[in-house]
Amino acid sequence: MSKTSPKVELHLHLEGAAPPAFIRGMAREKHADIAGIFDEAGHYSYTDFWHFLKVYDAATSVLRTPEDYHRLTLAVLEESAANGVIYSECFLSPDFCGGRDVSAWRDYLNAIREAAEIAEKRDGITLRAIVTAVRHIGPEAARETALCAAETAGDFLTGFGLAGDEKLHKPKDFAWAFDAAREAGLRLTAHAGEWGGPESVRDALADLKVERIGHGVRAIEDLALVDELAEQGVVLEVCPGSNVALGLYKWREHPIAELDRRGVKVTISTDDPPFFHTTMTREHERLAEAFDWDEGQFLRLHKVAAEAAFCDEATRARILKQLETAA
């Protein structure tokens, strides 16, 4: 697939989407010295996944207003335009925007609502946004940041999910939050299966009532899981070049292709591209590497993708028939 294919993506964190030149260069605007999280060649440099989440708070750390939010979703959204994609979905927290205060968080979303129609309108790329909790902030915590989703809810702000440590609390704890965010027309993703293992999708499923899970591919370990997943209709919000970079797998040792020949819907996102050195562009050469996938397999995957987005029908119509008509 090329990178001007059309392609759907639905598991970006807007922060760690952020370019590492746009991120130095709002540590110079801000006088903040954040030169530690990078190496010599200027890329993001962490050591393991926890080294990861440290490495992506200090560059979150100069994204201080509602202006640096609008500036970064307009240069994320470009990159992901180049790359073929006409439907991103973004995970936002209001712990980085506003500190879960809700009128604060409101100028956040205002900004980057607005920069995402100046993007739709000059890139051709349709952005929704999902409201996440982060794990390991915790549960009460998830409580506010619910709240604030539940006060934006909307065309826009479309869902709701977690996100974070895994290994910190239990999905159950965050159940108010979730129950609320439903309660709000919110649609539910979590993330599971990355760091935790099949029991944590389980818990997921369980405890949040969610339609979607952010990685999953940890559920490869418990094939009675598998089959429920693809019984149920779970989405899978796969991420290959994530799990690759952070030594969860080899690319051809990767489940997405045993997933989805087990009849499991993936799909296929980048998660925070730059951290990685990926693209949806690269993730896509790679999986036709590893598994000889071809165009016709990808715009399947796709069109799995624009089915479980967390958009109105008449965006979702629209993607599908542009879909189409790369075909």
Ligand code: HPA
Contents of the next structure:
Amino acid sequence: MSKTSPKVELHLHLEGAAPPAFIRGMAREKHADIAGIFDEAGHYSYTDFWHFLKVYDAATSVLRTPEDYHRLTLAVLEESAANGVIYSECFLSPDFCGGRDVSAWRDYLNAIREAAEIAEKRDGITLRAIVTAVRHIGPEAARETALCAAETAGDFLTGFGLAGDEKLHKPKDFAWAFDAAREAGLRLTAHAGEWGGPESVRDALADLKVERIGHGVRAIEDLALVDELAEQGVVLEVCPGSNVALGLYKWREHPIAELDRRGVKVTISTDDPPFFHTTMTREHERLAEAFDWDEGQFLRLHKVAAEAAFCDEATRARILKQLETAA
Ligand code: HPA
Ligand code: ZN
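Take the protein just shown as the form predicted alone and give its structure as the form predicted together with this ligand.
Time for the whole complex; same chain goes first.
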């Protein structure tokens, strides 16, 4: 898979995709001092996942207006498109975009959508948005987040999810928010099975009734669960480079290949690429090295991703055709 071969990415946090130089530029404009979150080389610097979440919040603190998010979206999609991504789904949080106020959130979402339309014409990349509740902000806030999402659900905002610290709260604490999102016609995903074990994946499926799982890789610790995922066609948004960067696995030991062999629908994403020193191109290079995967294997997984995308059928057909044509 070369840099330009077409790719479909389902799991990308918009702020987490912000290039460090972009965030430094924003900080300068706002006279904000966030120098402490970068190392000498100018990369984001953190010690573990929980510190990463803090650094993420600090970086995000310089994004303060819909216009900032418009510029961020343009920068992120330019980089994704340069790595061959033709379709992307981004996680957005009303917590960061207007403090969960519906009217403010609408302005942010419109600004992001306008940027996505520019990028689609400029770079040939299509974006859909997934609102995520932030787990460590708690279930009460998640209800407000779900209401923001429900109010703005449509052809651009198509999904609802749950991110943040997997060790805090239980999926069932967020059931109300997920029910509200489902009733608004949004499709559902939740982070699980990264810092929580297989039971966290079972809980997300049972209590939130999601059709995709963010990460989900620790399902491999329970082969009965792996069989269930395969039978039910649950799609895993696997982010191998993120897992490696955070010390969960080494490349050759990453469970993506075993999950795939056992019939689970796996897909490939970057999560927060500059934080994890990755790109979609690099993910493919590392997977090819680790598992001897060839072009045919990657094409198959990108078709799985296109089939699982939270988009309308015309968009899905177009993406599948683009994948086919390039093969
Ligand atoms: N994982 C969980 N929560 C997050 C992430 C992530 O990679 N990025 C932003 N919030
Ligand atoms: Zn994630």
